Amino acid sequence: MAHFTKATSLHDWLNQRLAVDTLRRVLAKEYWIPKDINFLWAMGMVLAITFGLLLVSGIFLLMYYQPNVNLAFDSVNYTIMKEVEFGWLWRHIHGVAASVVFLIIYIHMFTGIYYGSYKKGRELIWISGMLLFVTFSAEAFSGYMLPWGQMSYWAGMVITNLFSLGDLHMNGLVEWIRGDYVPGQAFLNRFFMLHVLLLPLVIMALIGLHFGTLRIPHVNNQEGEEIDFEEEAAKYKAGKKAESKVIAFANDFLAKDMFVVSVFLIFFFYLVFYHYDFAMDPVNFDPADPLKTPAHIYPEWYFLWSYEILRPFSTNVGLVAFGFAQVIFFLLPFLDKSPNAKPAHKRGLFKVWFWVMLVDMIILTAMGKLPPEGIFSTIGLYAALTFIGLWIILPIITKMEKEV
């Protein structure tokens, strides 16, 4: 009895000057999600997981890791590897996070477009979405530079040879990048500093962005119906819950999360402890070397579609096609005319559009991996032609499907 009185205490206490009951009322208790939906809503709390295994695992390896040009490559590869106990059980669970937390980020993204997560009022929760994807992509790129192998060493070269922009030539902004006139110490202390704090404190604070965008127009759902949710709430609260369309986040929807979340741990797991292969470039395990480049440079798997759709063509070109594929997620809001938001098989054109598009960038995947050179080269000029295609006829679809 008296350590429920003290706990009881603690709480008023606490929320006297924090509102933990409003935070936990209004945050999850009374935070409503559509009944109408499924495992893929799901993705945003495996990311959540994912993230925090990067997180942990990243703390174990950084207390062995040393940010030296000289010691950085056996700091990994043997301190790390091989001299610290489990020490490769945490590299097998950061590098496939690494990697496996892009592909959860694609079927996030590609679900938000199949469903209109980015229409009626919901641009923020898209925008702030993109924002997360680019940091993210910021953060896995800076964390390849840290084990200064071959390919950590060469791509950083090839990336930041990108920012001489072509024919303006601004390899003083190359050089301030680097810290050098090649990547070295400096470079690396610089991808150091970004990958253990600037990068994931963006990261966190995006996280909370995000999860705020989603607070006031909600979720939305598989048939994309509009949902009164004050009336629905009112009664899930009456206790007519069989008939409300909505339910609580805490407990109902999270139950189903952590479901899912199960689920996709045990896929992690066989990954982490089975075939952690595929989340490290052989390449990478020779230290780098700056007079001896490799056959054929190119970067992780998540990067690739973008990456192809810069090389077929020249320098500019290139660069102008490299641009748009950065920024051109970002207006899909505002590049959607139409007002239906309903699902893609429900709307027609958008249907084979989106069906296109995702075929279209798996095929930059796989070209993005392969030399460039006879049909490879062909066929990733295409698909690089065909993706810009796509968003440029994106606006007149969508206004035809308004007319309809």
Contents of the next structure:
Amino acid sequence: MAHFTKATSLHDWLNQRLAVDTLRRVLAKEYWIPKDINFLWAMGMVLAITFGLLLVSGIFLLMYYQPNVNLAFDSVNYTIMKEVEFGWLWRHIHGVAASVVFLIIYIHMFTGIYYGSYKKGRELIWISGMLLFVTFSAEAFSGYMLPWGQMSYWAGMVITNLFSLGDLHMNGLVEWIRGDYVPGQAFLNRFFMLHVLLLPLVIMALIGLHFGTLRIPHVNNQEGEEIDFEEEAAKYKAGKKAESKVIAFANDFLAKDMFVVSVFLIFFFYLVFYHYDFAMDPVNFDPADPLKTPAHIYPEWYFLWSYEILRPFSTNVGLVAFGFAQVIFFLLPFLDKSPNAKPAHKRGLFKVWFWVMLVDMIILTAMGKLPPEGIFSTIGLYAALTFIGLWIILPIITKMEKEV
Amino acid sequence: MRELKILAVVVVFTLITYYLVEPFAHGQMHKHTEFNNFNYNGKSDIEEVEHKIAVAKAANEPTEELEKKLEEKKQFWADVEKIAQLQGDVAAGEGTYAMCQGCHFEGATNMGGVTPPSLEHAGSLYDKKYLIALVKNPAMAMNVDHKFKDPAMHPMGAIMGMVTSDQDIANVVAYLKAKKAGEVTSKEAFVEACGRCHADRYMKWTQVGFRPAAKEDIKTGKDINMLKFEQKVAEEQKAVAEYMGKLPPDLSIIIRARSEHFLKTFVEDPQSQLGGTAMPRTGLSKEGYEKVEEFLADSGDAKRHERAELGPKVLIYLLIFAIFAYLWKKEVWRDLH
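Can I get the form predicted in complex with the partner chain as well, since the one above is the form predicted alone?
Full assembly next; the chain just shown is listed first.
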């Protein structure tokens, strides 16, 4: 039995049992962040807040949602949207947040790529982040099935069909995933389970891992400068805060984060109240009808770029290209052979690579939505080839890079 | 300032992506249909046939039938225009209207596929020229003449043998416009103009009326009156589905499933948005359509007023939050620079 003394205060009582002072020191007051950062470094906090919004609104929706092919549509569009007090608000928050979270994830990812924040000890930050991206994608897809509208049904049909893997004709695998020949009750039930239990658990575990991977290499900074954190922390603690290159996570970094979060929330709730349509496709307000294929089937905007890498090719080639697009970002830390962990503008050809990649992915996104006809098909094909080409030349151009 | 430059880059790329994925892509996916402002002059009907002729010519197919149809349509709508200029006599129209009442009355039952609608608010709901066209040739007015070899075979086709002179048509329409034009609620507008074919389950509307409140027998848990009602609904739906080819969709949430422009242009001329559809033109006037739209919004977007009221409050709250967050940041960072 460990030794405990009579507590002098509630704080002391907790401190003896939970070491709250130590926790506070390690997690907040002496968790050092570089000072030379901009608002893009707050995207992690913005993501955490958005995930919180998704979680809380999801809990409220879960209280009324019915995972049954006959009841699901009306439980969302009637019960939640009309009967439940503020049900409409929770639903719009959930729907808009599911879309906006991907916008922030992409900004967060491209920030990491631009500043080289996946290099030199930060590989695991990148990989755990990519795992989060993939899990969020699965979470978004499974959630999209739940209202059981036309787009839920047909997107579910198209995406699960991919698992037949073209000429391998693995129809058994597709049936196994669906639990039926076509999306039906078994399909809806399992995607419901994935959406509200398994995937959120995985996401929360991965968020923990993502935070953990940051601890030792520390957050990167705007110039990619290598900082002696112990030395700079000593300066900070000695009161030379202005001179020190680091700041404390709380309240220094947090104060800036919260300002960025507040601006983000204004934008977010503007969308929730005045511009929610982009996140809630009209087609999905028609109930699922297995006998009626919609004129245009397209995924939500955040999947369009990888959809367009699948689409311009023949089935087998398309699937290989699609598989390539899904895993290649994981390998970024190993394909970038440059010795520099510096922002792109200091890295010569890599700077060009970055902007071409960004523009190419926007083109892929646009072409993924447009009907695959005429000029759009051609642009889509070249954009997909450019995407693959960019990854092939990445090791070559970064190998040639001089140390700066 | 560097941060603002970075923000500008992020915003510009976000907006470009948004523009391409939303307004641009949807503009490409949906053909543009011109809106004629609920002015029924046969413009889109004639254009439709002209388009078919062009398509047939391009495919080297015979166009004689279509040319004939085109002439017929032009003549028809020119006649409608002419009748619209006549001075209608309301008192004489009342006499003619007695003939309408043979089919159109409260509690009318299904005749040849559909139940004749109540005309209680016809004068307020429907456009004058459309009503003229409808009495003159129902199939032509509704732009479903392609479904009937002989327009008299239309369920309302009998009217063509009953009201024959231009003056009679002008009189009965003048009567509807004068005497059947009271204040109309959104519910009445939907029920009379749409409700005989379309159910709206979120408003408890069925093709035969509003669903009565359930009264279960406590001993069996069954509501026999409700079961009888359900049977009536099922029979009516079967008749409508057989006549239309399929059961017309429930309109509970159509207000969110289609754009405002689609709904307007579709109601004005269903063929313009959905070529070959069995849906007839209903001839709603601008005012009539607004009432129907209100009903559909009450059904599918019931909390829009609450949303409009809450929005500014939330945004003002967040603005104040942002000001405090900024002041806090300033305070904390004073020592850091």
